[in-house]
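The chain below stands alone and is given in structure tokens; this is the form predicted alone.
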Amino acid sequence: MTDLTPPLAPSLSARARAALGRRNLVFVGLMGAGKSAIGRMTASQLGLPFVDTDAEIERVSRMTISELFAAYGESEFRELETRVIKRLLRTGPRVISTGGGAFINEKTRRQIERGGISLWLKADLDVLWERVNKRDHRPLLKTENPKQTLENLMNQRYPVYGLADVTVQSRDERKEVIVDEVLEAIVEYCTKGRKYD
């Protein structure tokens, strides 16, 4: 006797990992935005490493990211912050978590848009404050009013986070509806080959 049930249709993270390829899936966007959590969970359902980027370059300086702003200056920081993404990509594939001005240096750009798929994950400010106001490790909003930094920073970046390949909103959601966003979002930007909103 023959079984007559149709086979089962792939999962999404079956999808979209066959979708993404060789290519590393690389998160961008403003702190607060969830990239390391939803990086780590989205590369659990691809089935892939997952790096943050903050969290190497910590490694290999042996210092926090606040130690190294206050040491070397942004641009300094900036220039290791490259190199080390350069690297990550070249031993890919991978789901990679980048720092909040990542994406915004020309150069790292680059880098990101030759070895991978950009996505950002966008956040209202209100989410983002709230996500960021509980600690005091962002060397960025050591400021009088560190919201309003927030919100300048917004209004800076949101321009270039736009560029990215793909993007997907954060919010005040059950992390898992995110994930599955994220993954839908892959399939969607590599099989018709243009950009997710």
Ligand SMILES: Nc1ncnc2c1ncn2[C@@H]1O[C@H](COP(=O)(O)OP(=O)(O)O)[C@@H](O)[C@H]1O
Second form
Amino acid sequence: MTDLTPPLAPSLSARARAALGRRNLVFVGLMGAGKSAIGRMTASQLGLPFVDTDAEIERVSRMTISELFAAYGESEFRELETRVIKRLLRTGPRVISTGGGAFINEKTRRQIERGGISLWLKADLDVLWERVNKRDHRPLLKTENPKQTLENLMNQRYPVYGLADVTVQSRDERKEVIVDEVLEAIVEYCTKGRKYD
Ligand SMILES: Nc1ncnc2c1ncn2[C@@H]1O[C@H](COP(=O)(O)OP(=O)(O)O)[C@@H](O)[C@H]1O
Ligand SMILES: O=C(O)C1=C[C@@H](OP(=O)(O)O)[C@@H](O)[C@H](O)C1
Ligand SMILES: [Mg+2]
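Would you generate the structure of this protein in the form predicted together with the ligand, following the form predicted alone above?
The complete assembly is shown below, putting the previous chain first.
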């Protein structure tokens, strides 16, 4: 007997995976935007390996990010971050979540531009603050007024994050919803071949 059931339409994950092809997907954006959490879930939906650059830096240096900042300062951390990201971009495809400063560094940004699709998870100050004030592992926020520091970083960095290929709004919404929006945005960007926001 012939099976007359119509073929199922490809799922959103499958369409996004096909659209991405051999390219890496690189999450950028400010601390608390959800790069690590949403990046990991997106990788799982795409069936791709996931790497968080902060975790990779901690693994190779056998130090925490806070220890690295304290022992060697931010500029040494950035050197290490650039080297790690360059290596990760060389093979793929994979999903890479960067630390908030990575895309701001010109050298690292050029590497990301060459090696993958950059996706800015954009969020309002209050959303970011709600998320980051629960933990204290971010050395840049160990200041007198961390919320003000975060706002200053927003003002400095948002024009640069705006150079990313794709922008998705991270907000007070379930992570699964944001992941679906990320997948939709990838399909849209890859099929239309232009900046998406
Ligand atoms: N859509 C979301 N809803 C609720 N919590 C979120 C959402 N996205 C991220 N988070 C939480 O916010 C915190 C910061 O997220 P994280 O992925 O570490 O951000 P980043 O890597 O951009 O600094 C984590 O506890 C994470 O689980
Ligand atoms: O914004 C930044 O410069 C940083 C963000 C952090 O990562 P998350 O954005 O994942 O918190 C981490 O790389 C380091 O503390 C510096
Ligand atoms: Mg992170």
